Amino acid sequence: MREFIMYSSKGATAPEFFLKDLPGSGGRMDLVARCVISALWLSRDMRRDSRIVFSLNGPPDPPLAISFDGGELERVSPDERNISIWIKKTLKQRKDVGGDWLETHKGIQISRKSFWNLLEERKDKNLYILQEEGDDIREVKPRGEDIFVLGDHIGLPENGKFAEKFGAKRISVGPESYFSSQSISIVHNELDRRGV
């Protein structure tokens, strides 16, 4: 199972957000639904092998955690209309959820696990924290059963220097910036190449 962990300084902690307007409305959602579309599917495929969980830390109701996993999703299309809306689901059953997860539909589940809670969870596994002034994948060799830690278009907290505590590697997928969602499916592809 590849596993991406997405950092959202800005992600809306409730379902105020607009559709027509996902970029502009608050929190970005855009780029929350983009990652979620290149972490779990193919052209003509659903990523199986693969989970997204985005931490949620903007307004009004932070912190949250809400999970997509491509071997248990179903009839969700990838798009970022499509992927708001069961956001938006998600979010009005804030109200019901503590610590564990709570699935509110298949292949979704939400959380009031904080960002550093989701680490903590993960740190005797491999971690991975794409960070531009990282080792290059090519030469880190990341396995398939690893995590990747990545945050939005603002970055991640201290600047990834919590990397270290939880015995994280730095890792950059290519000498430029690229966008979160790019670099997720530069994570797959370099996976896919090795067949892992």
Given for the second form:
Number of protein chains: 2
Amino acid sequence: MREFIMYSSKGATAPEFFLKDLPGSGGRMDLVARCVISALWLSRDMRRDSRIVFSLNGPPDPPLAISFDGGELERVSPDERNISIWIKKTLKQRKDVGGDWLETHKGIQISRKSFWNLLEERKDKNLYILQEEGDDIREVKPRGEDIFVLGDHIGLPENGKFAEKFGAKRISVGPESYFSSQSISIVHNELDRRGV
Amino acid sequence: MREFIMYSSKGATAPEFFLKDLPGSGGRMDLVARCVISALWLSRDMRRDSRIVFSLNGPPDPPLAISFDGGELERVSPDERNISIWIKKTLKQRKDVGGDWLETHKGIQISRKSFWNLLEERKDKNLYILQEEGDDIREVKPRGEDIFVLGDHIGLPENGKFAEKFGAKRISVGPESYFSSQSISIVHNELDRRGV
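Switching conditions: you have the form predicted on its own, so give me the form predicted in complex with a further copy of the same chain.
Following is the full complex, with the preceding chain placed first.
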């Protein structure tokens, strides 16, 4: 199982954002959607062993966490608009949810978990924080069952200084500052090559 | 200069496709747009040394070629919808264009060049065809001024058998069948690491 946890600092936490304006009204929901595509799709198949959880921290009702599970997902298409439609549908059920996961559609869940909750729950796992100043992913040997944590265009809270607290290792995917979705593609490629 | 040439088998060749339905009416224009994002954007900057040309071969008026040049582009945002709006605007000028490039907006050009024209014009350059059965990109040493050719979800014409004719080398980015946009991210990452 490969899991990605993405921190979205501005991602909308109510369904009233516009599909015509995912970057603005959605708080860069286009970027979140592209991360879902990178995390769960291959050209001719889905990555059934992968999951992505994104922590939405924009207005009006943060925090919320939504997960897309490649092993369960059905009827979702890999384009920004379609994924955003499913996120909107899921956000409609935010009033019914607390700290546990609620399945809103097959393979999609929502919860009131904060970004810290998500990390806390995984502190005994192999946590990797994707950051430019980390060790090169090609030199790091993931041990399987790995969790990769990354920020959006703004970055991670406290610039990722919380990494140590959760026993996380900082790793870098390359010498440039990539989009989150590009970083996810590079991580997958590295793990594919190792057969992890 | 890094250049990507993408073959889109169904990409719309008139502006009457719907922004609400890029996958269907646009002939997977969502996929084309994501390739543009992967080819030309980093998280905090554009790749000013990169260019992408896509060959559109869908109805009603193929073939058409459109190029986006990272060194010139202005006012374009890296999301599927915005890039598709610029493609629509550009397609409106298709009646004015022949075999030469016509600049429709800063950094965006259109031409009647076919996929074969695009390859023929570059046969003296370092052409690489991205295919699963190619040599591992990590073992291949691009010499700079490289051109990477790739297909869409359907693949390349003749399954890329034309590679030899144009003196092109087949290379692979990894053991899975990736989306074109994912492959572009992996190619960029490899070149970034080598400082090419």
